[in-house]
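Have a look below at one chain only, the form predicted on its own, in structure tokens format.
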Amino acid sequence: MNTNNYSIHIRKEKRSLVRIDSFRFFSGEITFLFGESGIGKSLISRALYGLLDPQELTISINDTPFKQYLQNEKTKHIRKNSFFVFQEPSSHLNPLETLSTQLNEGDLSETGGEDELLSRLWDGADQLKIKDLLSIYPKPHRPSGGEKQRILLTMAFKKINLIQKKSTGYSDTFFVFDEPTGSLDNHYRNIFLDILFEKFEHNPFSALIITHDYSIISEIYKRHNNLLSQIRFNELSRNGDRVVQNDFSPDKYLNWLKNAPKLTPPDQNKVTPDNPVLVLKSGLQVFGYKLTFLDKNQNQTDIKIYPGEMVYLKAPSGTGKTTIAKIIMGLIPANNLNMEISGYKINEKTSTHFYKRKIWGKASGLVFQHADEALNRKSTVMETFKGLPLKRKDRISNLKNQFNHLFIKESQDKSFLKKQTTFLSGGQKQRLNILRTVILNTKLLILDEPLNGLDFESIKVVLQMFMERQQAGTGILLISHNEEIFGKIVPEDKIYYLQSEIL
């Protein structure tokens, strides 16, 4: 198999955005790429698949200045036989035009196996369901993020059927899958896995898969070990002012999964179990749903836990996990609301006034699923903990500490204190925002998808950051499509589900 190695650099005015000397994929291979969010794997590749724009970026490619290299035959050649996926599909879907007609634009038109590819990515849904589906002209709220995720696939997997039917070699092809599966559970994301790799045996093209879910590495080992000759594993990470390319070995992760560290007993001398730190009642309604909580047996139930518990609660994408956690801190209103925080009672009718007084950063915590959601983009790191309730010097010291572990490198550089949260990584944005949170000590600790946009490494303390806090008697509500992992590690009689229902 041939190897494409590239020195890239993409500047904006005067900052540098990423600088990397090699970045290699492999003709005729399946590439996963893992990193941090924001490290530079989505700019790589769409300065190597000629995506930016030449007026707003100052760019090279071994040497060559963009606009050249989007002039060279191999460029144009791989734009005309590949895909891209964005990590993102709003940004590629048309709000004028109805799904269908995407489907079908360009040479997709010249190629069939859309109804089959549309059945298995939904699953096998009814056709009228799907027809239905397609009628749409895609806005923000509709259709959900995993099926606009799911669409694009579907017109990647077209493109795929064009190129192995004109028998187009597999070296000028370049499909790019950016967080392919991001919105999607692990049944879905097996789903697409499978096709993606049937139409590869059936005819081998070039593909980088980027993505954070390191649990796509148990799938292919138990599923599609058959394919590990052609399939590359590497991880992108910092070393200065550059971003280098190395290999993953995956029995990093496996062996550490088959090792994964187990909850404790929390100390008894830090909690008092009879007192639950959330009761919520099942059957709240919102958004015109009716949302219940099942146990392991599929019973409704309601949701308790009490000190030193995590608990996990689980369920399709789109199903309104993080409704549930917002509504938990009083961000979203619900009807039918019974629900009990460290002994404050709560219903529909309680005011935001009370929220503040008593919930937030007091008896209950929420790590937001997407740290911009929580961070200040104009604040400093130092100065996103001003305001927090940290005086006395226990507090501010173990901030300290906490800092030190979760940003090992960062805290060699004084200069990092003083920068911008906007031009921080995604990856570094995320452990802000958890640290931000946890450090406050608050009897309920929210994590929705609190994994979001971190390596293996980051994983891995973030982790022992929470079950710290469990063992300190913290009870944890915890929202993630990590099944994998937290599935190791949370009991199975503490896993509830979520069920959604039209009223």
Contents of the next structure:
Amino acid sequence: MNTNNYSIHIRKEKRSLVRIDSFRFFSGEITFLFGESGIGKSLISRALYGLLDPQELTISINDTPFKQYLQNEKTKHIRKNSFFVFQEPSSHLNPLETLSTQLNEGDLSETGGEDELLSRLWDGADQLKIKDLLSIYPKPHRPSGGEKQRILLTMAFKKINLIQKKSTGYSDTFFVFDEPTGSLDNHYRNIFLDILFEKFEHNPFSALIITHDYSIISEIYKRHNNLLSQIRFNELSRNGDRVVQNDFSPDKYLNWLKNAPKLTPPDQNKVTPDNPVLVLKSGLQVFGYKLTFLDKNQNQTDIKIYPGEMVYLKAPSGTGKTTIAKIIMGLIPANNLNMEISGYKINEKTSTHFYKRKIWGKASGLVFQHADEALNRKSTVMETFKGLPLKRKDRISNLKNQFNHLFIKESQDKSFLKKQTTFLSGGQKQRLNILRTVILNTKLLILDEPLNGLDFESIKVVLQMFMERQQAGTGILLISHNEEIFGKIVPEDKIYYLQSEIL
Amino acid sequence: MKIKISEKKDKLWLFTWIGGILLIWIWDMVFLNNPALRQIEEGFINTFIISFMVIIFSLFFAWMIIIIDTTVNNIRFKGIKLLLTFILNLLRSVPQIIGILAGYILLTYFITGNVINNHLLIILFIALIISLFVFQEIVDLMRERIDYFKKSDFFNAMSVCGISEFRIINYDILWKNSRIHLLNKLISIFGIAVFLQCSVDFIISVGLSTEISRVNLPVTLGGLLAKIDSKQDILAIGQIFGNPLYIINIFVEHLQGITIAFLIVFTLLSSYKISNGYSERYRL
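Starting from the form predicted on its own, produce the coordinates for the form predicted in complex with the partner chain.
Below is the entire complex, every chain and molecule, led by the chain shown above.
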């Protein structure tokens, strides 16, 4: 196997975006690349694939200007014999052509196997339904994010079919899958992995898979362990102004998961378990759907969270988990709403003024899913905490402690507090997003995809923080697609399933 | 270098404007008679101060309206909101020139009644009148920015953390995220103020003899343009068509009118270019 080693430096005007002295990918192997959001995984892979704009960015690869790198014969070969699956599927698809046309564009028309791939990626769905989908022009809302992602994966697999048919050597291939399962639930993610490894086993190629989903490791160890010798797990981390690529030991994750911390009952002195912090009745109606909650036996139930309890709400993508969080916080109106937060009875007639006076930042807090959109990007790290209802001195000293705990490396650097949030990495933004709400010490804490964009070390620190809050008596509602981790931590009887049906 | 200059068109035009004004001032010092030069200097300074004060007043009024908006939204009595909307719409329905002319009538009344007799107060009053008819452009921009951010997660995420709406709107949205947009709008408000002031001053000064008038308004570029000397200087440009060599006389003998016209047109053009360049630089 050949190792491809690159030094890459990407700048925008005077600001360095990514600088890595040694980025390696291995011919004829599949490399899974982890690391917190915003560290430069996508940027590096796009640079290597030749997809960045040299007018906008100053890029050098192995000390060669980007324009020269693009003219390199090897780069041309790689681009001809490979495929790049974009993180955001909408940016890949042409809105002026049907999906069917796009599936057969360029040399993709030279190979078949499309029907079989589509059928598998849609898990044996009705062919007519798939054909109907292929006839549409992609729009922002249709097909869904998951469907668009599966269309792109079909294209990538068709390209793999083609190079396998032509018997192209794997040294000339570089398939990049940037967050290929970001919009897929575990079931469809596993189908993707099955197809990928089947094709790889048939005739190896070089692939780089960028992901935040550490539970992929478990799936590979469970079902594809015969290929472990050809699979690498790497992680990008920051070291000063440089990014470094290290091996990520799968055992680190698997052992941690095996011994994952279990929730323990809260401190009885601090908690009065008689009064729930949240009661949310099933049957609320929103956007033409009726939402119901099911318990572990699939019986309809209401969500009840007592102080010191962590409750996990599970559902496939697009069912309405985030909508539920926003309904609880009074941000989305719902009909047939019957809810109680810390003893305050709430229904569809409850006004926003009531939420402002009694709920927001007082009885309940919500950590939004996308830190990038939830933070004021023009504010500094320090300014993010200004205006929060933190008047008491002990709360402010608590903020300092929690900050130092969540930002161990960054707290050494005094200039970090003055840094604009727009220049933080995705993982730093997410930790800041979490801290802003957790520090409020509300009785109910709602966490919407709290592990988004975090690397493994940060995941551990953040989970510890949540468990400390739970111990101190906070009732926590978790919403996450990360079933493997939360399924281990949260007891089975505290897991609810969300179901939606058209009215 | 070419890219850098095109990226900073606003700065380039700001320096061009200042340079152009300085150049014509030096030229006038050499070729224009002293009393006329003093009048132009006074007219330019007054026009500049009034336009600048229009910016300050307009920004103040607009921000006050936004603060009232936020407060009214948080109280149950919706009548205040309706009243505020009615007053703003009423003001908006009045054509700017008509509104400012009406303001001048009020100013004249105050001057003749000796309520206002200070030169500085008169200038501030004129600025106040003009700003009353232009400040809603800033209100519209502020509301647009607030609405845009209210639709995003950013506003909701801060709200549910218990951060007051007042702070989110005034500090996080307007100050932190809209300063550049507001500054761009203020540059164009400066241009609008120069234009409106010159237009109204020109209208009310035509045929008005300052010597016999009971009311002495401050000298402005618009007022100076209406003077018979200035008009004759401008009309003299027509001579060039018959006698091209007459152009030399234009820049030596007809300087008063030419200078005033140049100052008005060049200032309007420059403020337009500065505003455009600023928009391009910050991709607004």
